[in-house]
Amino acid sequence: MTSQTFSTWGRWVVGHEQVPQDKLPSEFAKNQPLKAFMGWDGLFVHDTTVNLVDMARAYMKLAREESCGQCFPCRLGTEDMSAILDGICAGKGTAAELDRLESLARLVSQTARCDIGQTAPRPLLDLLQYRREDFLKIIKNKAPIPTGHYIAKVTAPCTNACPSHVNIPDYVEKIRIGRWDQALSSIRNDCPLPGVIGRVCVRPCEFNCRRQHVDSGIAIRALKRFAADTELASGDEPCLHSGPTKDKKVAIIGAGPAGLACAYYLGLRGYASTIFEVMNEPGGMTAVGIPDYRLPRDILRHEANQVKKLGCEIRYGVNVGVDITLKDLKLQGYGAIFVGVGAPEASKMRCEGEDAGYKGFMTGVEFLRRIADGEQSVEGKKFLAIGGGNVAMDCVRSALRLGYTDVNLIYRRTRAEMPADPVEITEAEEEGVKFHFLVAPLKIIAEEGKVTGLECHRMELGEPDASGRRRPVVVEGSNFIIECDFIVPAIGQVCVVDCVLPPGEVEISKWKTLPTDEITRRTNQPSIFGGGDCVTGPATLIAALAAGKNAARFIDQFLSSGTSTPEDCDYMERLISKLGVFNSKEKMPYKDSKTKLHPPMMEPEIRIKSFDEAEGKINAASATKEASRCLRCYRIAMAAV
């Protein structure tokens, strides 16, 4: 890919598009202006006092450090470019070296194997084209120039898309060279539940994988699971080491992904923590809301045990707000409290008859919870679920495994608008679920207190709503009845944080969520932090895990210094996300036909007969082959502030 050109006075090239200056971020942090930014597609400048030559020196020094060294041009080229820029900034450069610098930059960008080499020379080439006189002036003066203050971060499209910013190219590369143990260590830096996430993550990373512009994206989730499964099969225990023991302890409310992640990273920092969990096992809604055919319970329990080994105690069957209060926790000496209670209640359908107590009607949350608890009774043959998300998919696929022979799902929009994982939708269809699109519930039909059907009406799509999806509109006179024996609405979940924290003590929103600082996760009470669904509303497992991980860092900061203040790395992450790392319109200079790895699956007619895990393991050869497809799309970002 060739370098994109730009005007340093206000255009940042992203892919093939130039972004107007008024759309470029001008603030790095509150009351801290962003002077200039240098990155994978060039640079932009807001403050002309920035010495761009010195910034290029700092940028190329980082590129040299990040070069993996596996290809000859990048390994030596970045070394030489960095040395030349060091000499120029030290007042020892010559004009002739500029031609060599430009030649090296072009060679590396055109021949390097990975994107460190392909993209790092771009801003340098643009400077040499548009601001060559800046270099010549420094060379002529023959005097060292001052060193500027820069903040840098290495990212990748997949890493940026992951809420927990897992270093995906790093662990994929380690799998490629056969070091699954090192890959797992890399994963655990940002994800303490690799076996869980490796099975049920919704894979935002894969939808931001540049390889899909070549043929198809990398099977990132499957590779994560491979590393976790390999360790489990080996019988080896993770090498987890707590930091120096701290004299303060933390209370965590909820043993879901957010709570477990918070406890894990606090443990690495030397803090003892206690998780208070209302259920009798770890995982929160992950344990009772995701069926065993997707996530075997023993995997979740195993990884929760690793958290306990870092000094975390989990007290089960404790209902905070009833059995113990916030005041009690403070009196027991907990220096900070993390709230990660999730969103355990079901949303209402606003459908006539849903509160009548009919036999054969149950919310999706309750339906899955009962299955998790071992209840597997069947009410008739015809099962009907309402919704289009992953919970709805879990309900209909579980219904087949229970023994329902006629399983249906209605959704008020079309398949294109369904928020469920496309893989889950496809697998549900393979198993025999019947989908009915542009259909919405109106009234539950019952006889003698027992469900017999659902009156519905047809819908059509109108103008887009706040979510960006076209709003479903009722088609007048289109009412019809679907006969069924059991109805399960799975249209969303709601938070109940007000049952845990008294509204008078901690601010609670009108949606019963916990308002927190978007970076530090601190509430209006300095010692209380929150993360996961109870803050954001129902979201993804990986997002909840990321919130717990980030909160642990600021809890540590609070207990150590009494403050919780965002750091430069936090503002840099936000800046990178604003600019965007993945370009969906990018045109790759070549095509390939290496198909994406798809883990083995039980045949549909076999897998619906039990709740055994449906997806099989991949072997080392397959994992190595898939990992070799990674383009290592690292990007270096640097800000002058």
Contents of the next structure:
Amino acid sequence: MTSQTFSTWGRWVVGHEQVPQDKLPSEFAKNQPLKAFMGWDGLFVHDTTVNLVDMARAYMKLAREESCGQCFPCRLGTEDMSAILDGICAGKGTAAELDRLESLARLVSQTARCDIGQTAPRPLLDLLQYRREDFLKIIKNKAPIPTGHYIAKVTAPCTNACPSHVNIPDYVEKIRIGRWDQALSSIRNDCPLPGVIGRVCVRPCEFNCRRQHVDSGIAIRALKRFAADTELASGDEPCLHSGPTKDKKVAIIGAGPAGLACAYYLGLRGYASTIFEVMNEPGGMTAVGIPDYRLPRDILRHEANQVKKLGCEIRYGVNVGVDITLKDLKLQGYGAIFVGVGAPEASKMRCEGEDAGYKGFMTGVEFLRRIADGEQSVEGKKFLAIGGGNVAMDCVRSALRLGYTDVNLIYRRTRAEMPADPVEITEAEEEGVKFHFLVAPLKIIAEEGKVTGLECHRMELGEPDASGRRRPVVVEGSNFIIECDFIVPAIGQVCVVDCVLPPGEVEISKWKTLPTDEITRRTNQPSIFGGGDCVTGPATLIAALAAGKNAARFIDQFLSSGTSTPEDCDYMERLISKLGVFNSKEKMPYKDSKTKLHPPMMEPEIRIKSFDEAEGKINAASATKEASRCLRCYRIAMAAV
Amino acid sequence: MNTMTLNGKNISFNPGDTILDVAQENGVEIPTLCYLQAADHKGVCRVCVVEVDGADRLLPACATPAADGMVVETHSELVVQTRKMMLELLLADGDHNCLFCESNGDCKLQELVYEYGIKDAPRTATYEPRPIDDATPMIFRDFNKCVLCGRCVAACNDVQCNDAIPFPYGRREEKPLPTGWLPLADYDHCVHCGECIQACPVGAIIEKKAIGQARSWEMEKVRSTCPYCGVGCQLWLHVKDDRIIKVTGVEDGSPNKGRLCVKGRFGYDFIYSEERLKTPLIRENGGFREASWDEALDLVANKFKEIIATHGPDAIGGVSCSRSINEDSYNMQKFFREVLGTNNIDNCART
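Show the form predicted in complex with the partner chain, please, because up to now only the form predicted on its own has appeared in this conversation.
Expanding to the full complex; the earlier chain stays at the top.
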């Protein structure tokens, strides 16, 4: 048996190395073995009962359907290959057709414009090379072979890297051909807040863009913002259609990105939902944690309003756990509950004086929230933030805008280890923030209850820790004091799910996060789901949106069938991610010298004078030009289970 | 240093040039079918693929930038075989019968099929007949001849900016042939400029008035200037037996670079009108009589002189016709100001 199983996986993409068969995934889902897999980099077979010729037929049929038809070889070649394979599987094939099949497969993979055509013939070419006898046997028998069922998924490196799997090549192409409204509806299939995400996404897609192997990656975020801004400027309302109205309703705790996304996709599925929000504003940390110069509040409000139009009510100022309990919600007839309460509390620094209540000391989260609420007061001149993440960047850059003239940031590692977005770091630097690396806080110095400085020590980098980053180690005797008027630590946030959910009812982790199934987002209670930072700890906005979107699908499943179980497409996505769609070592056959589109930015000296949005709009011509650089790296994956 | 090897020859190139640009500059012919320079439309037909050393696939010459040290073969055995197969596929997809085709003798596909010695067009997939669009008086579209190169789409949207041929984009499953996926015209936006006809490399979009009038080799091409507005677009008159069969724009001629409007391309019938004036007419006794140019001009000159002598030059005014070229209008105003002595001179500034 095993002698006939085989793998060619990894032999195609230049820079790749062929993966031994035992290193390839053999499980599709729990207790469901993966029998065979065909994809952009070849195929592998774990179980000889799979009829590979039939699978190749199904694979080519899908390639033919996915082919966009713009380039000749893919349009015509996939059509012909599909027809030949249909004939062979129907018992009407001839041996001569195999040669033509091979020539066609080679032609298409050699000349097609995008990855659909370039990669789709690869498994077929492998089969014709290593398993030609399988084809010949069927041709000789002259009898139709049974048609199998396969699980398929179309992906792309950018799409796979996006937590919400937005169909990026699709909307980029629609921008290229001027169908901006269609581009936006394509985005909305997987991301309900395009204007928000188009401004502040950490864009894993761009780091997985294959165009960077040619010259520079596509400005995917800026294109998304362009699509959203165009609709906003036109005054057109998005064309959103909710499904047939369902009689069950859902309670959502928290109007942050996870909660809004969940409500949005529940609305599209016909469910009414009620969001209970402790603040008086939609957006959660997106509203009070991201300053206006990066994300103007009216954009967020506008997109939250669209969620409301889909049949969602937001009740502000309701503190679930205090004003209303889970039990009350169930009694009020909510069939399911989604918990998306985020990670709103600041982590402790374990630094002397942080709990003393000194004037001039405030956590980053609190500092940003006060600015969001309109508080503009300034304590002295010298501002000091602690931390290396995006919240720390938001704090220092906001401090400059408030009027602090000497803004500093200390971080215990070096610039290379900073988790903040490199663009944010550069922009903070341009604005005049002073960075002090390899410095960690020790003690807050205060006089008469008011901060006057921070005692720090110097650090050096030691061995790598669990995160792979080199662990900072204290340099003994290096203590020194930085004089300052205001200290803001922004070293992380923690979850407080226990404040919302009473202990005992739903399982809560020792970190006060809410454990859920990684796919269905269900907690240990069948009717309670959760997603976003309260599940994962502080993470990204797009990950929270993805969690809300996925939870909506499984809440629908639960309310209509009583259970929530992952679907084939979920397992397929997991399998594809395991195999890896983007290959950082890939070598492209040509180079170009086009530069990535950079949206216009206000000059640093002007932008620090106010909280006005710093990044400007891009025009249609530059959006089209940028979109035309997309390589359209669609890949087709197919599994036999 | 920007040098590369093209078919074994070492040559230098300008940064930013594509392989196709470099080949054209060096007299190496690479066939293209979809490339429409004016709209930067390229990369569709893949007929221009070339072999580049070190590349794991063939690269389209029209869309691949030349790079220092690149080694390119434009007619290697692999390249020629690939182009042949692509042309076979194209030929099999559609109804490409040259006997019945208006573009016989003036067709990119026909040229390439002959050049590459195609003898057969095998095809396994079935061909479903596609629609014919005979809805308007000027343009005839037969999508059975269409190769889906996208040139008409680019010409309409990016050259003329009329957006009358929506980009036929979408997954095949959602837009199946024969109607989906075709460059169908949206006549709500179409201004009948005929740019799509000019862009079509085959016989899928043609001038309706020319149907059955002449074979391409029977027509003589006469260069002329459009008689309508003062822009002075350059035309090719396709003439058979002293009659204009059709009009196309001169691709490399300024100011229009091949573009024409509906009047320039289709509005030539008036020259055959029986009611056209062929000589000057002088009104006499309540009717007109034919006169010679000398007689007519003498009459006008004498009348002008009389009027000026009696009422002064400002009693005369002139309107120059916008169909005249700029130079003629200039001369007319000079004549009025300098010779007749009046500033009463205007231009209708419209056709």
